[in-house]
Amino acid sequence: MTVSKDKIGFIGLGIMGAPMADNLIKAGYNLVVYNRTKSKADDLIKLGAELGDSPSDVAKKCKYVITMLTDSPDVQQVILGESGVLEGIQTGSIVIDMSTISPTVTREINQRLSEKSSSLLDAPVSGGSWGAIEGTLSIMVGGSKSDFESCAHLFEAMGKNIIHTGSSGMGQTTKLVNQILVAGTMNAVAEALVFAAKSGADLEKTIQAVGGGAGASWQLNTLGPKLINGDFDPGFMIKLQQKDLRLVIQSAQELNVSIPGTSLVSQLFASLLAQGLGDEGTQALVKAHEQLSNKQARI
């Protein structure tokens, strides 16, 4: 691989993104990175990336402009707020927002963003933040084609599964469908490995037998040994996840899609930030479905 000269801005240092720019670093990239706790960078300086003053500054400095952040109000302000990315903008520069926000925040700053003669890819994540380390992220791009191609070495650096999925906001309408799909079959574990404690099962040899049978899935043969375990360190924190499912809410309200299943598994994950639960990996959704029968699934 060709590594361009151009030096690439990374905005948002935290339990993704520090490890993602690790991986542009290690791919041979000069990074100027920035994070509103400016400490977070200090590992990232050491391996040679510049700190930038300000996402302005980041922006002035470089072509294209890396964001991770955590919600839809954090990604407006970096870009769009005051010393946001919008003012130090070069023209024909191109913001790649990784965070997972509001497709419909997302076609308002790739608006915005024209207006200055730049562009927005919206390509979020999924993989946790095992994927993250490991630079093998699935990502999903919403956006122009040719930005999409421009950048391709970029996503290359941290992700293995890369794919364009259409327009401005498609990226995060994809990720969207991701966490419907990842919230339901985590339930789908938790509820199971509770029934299969109650029975008397022994849990390890039955995620051992459905692990490779119809019902496999990531979550399963990933999450389910950590579950029983007792392993509840996250990948991906609950309270992130069910920023994402507040997400998915909106947009099949402004759909009018019904999403009986995900809107149930958002009340599940709500009573366990209301446990205080917030920074457990989502494996400890298995806790809810443990107060409810009264077992735990544990070896």
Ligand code: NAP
Second form
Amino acid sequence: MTVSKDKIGFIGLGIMGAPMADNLIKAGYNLVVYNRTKSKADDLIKLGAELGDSPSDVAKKCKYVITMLTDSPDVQQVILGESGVLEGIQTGSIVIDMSTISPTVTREINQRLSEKSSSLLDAPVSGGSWGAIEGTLSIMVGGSKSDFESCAHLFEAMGKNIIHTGSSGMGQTTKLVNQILVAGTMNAVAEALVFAAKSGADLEKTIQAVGGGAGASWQLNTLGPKLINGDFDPGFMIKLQQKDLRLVIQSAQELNVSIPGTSLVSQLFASLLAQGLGDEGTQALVKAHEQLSNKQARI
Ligand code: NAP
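The form predicted together with the named molecule is what I need now, so please give it after the form predicted alone.
Then the entire complex follows, led off by the chain already shown.
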């Protein structure tokens, strides 16, 4: 069974959610949207989306409900809380949580939904706000194979690399693996560019030269040029990266896994949060390295 192009619920219209909802409308789906701050729904309503009164109202109107919220307590509140999705849910519904949250909380929510003959797919994404706008997100999905298959068309409207990685919670686990990789790589890029700057290297040419070799990465080639130009506007905010690293560290503790590199990067991000830089993009990690070495990496 595939999702017909009838009503799809979408809750959470932030940096990621708004363009993802926009891509669903462009793909021909009729959306019922809800956002805590109502004004963020205005552009989608102009494109034909219906406004739901509450998460519960969205669930009453749609058997497929997507959530794109900040953190585990927010998803718990919107799905399980007062006027939440669970209150209005129809039998046989699938809730697709595309936020990055705890795998443990994910499994708990799936259990609560199953008591109402419904289910949760955890489908966190990677690819940043650019990927959300372009519809090129990587989507890592946990949950039943049949739910995954019935929602594949929705995922294809928002992403390109769409993988069912296992049972409930495994999408979130995969995303945490991703966050270990992106945080460590961003740290290497920041450290390398401060080293280059203090060595007197031409930063643009350095990125050009190493950006085509074995040291290349998305962070170097996309965020490196922004960083050396002093552009710290967020694609992905430091405060959200730090939230994800907290989820990684919590899961690693539950599993008795040692993650020394990720823990170090989390401490550097903590120093930036202490300076009030949480709303800047993760490329601002360079500021922590600049302070340590007393040298700016800018052109
Ligand atoms: P964002 O712009 O801050 O949007 C968060 C959304 O969640 C907003 O619509 C917000 O509503 C809503 N929300 C938060 N707490 C809520 C609550 N308790 N009740 C109701 N609504 C609530 O964040 P984002 O960048 O779109 O990120 C969303 C998720 O995607 C996060 O889990 C993030 O880690 C993940 N992610 C982000 C990126 C990225 O590059 N930005 C990339 C991959 C994954 P208001 O408008 O009322 O505040």
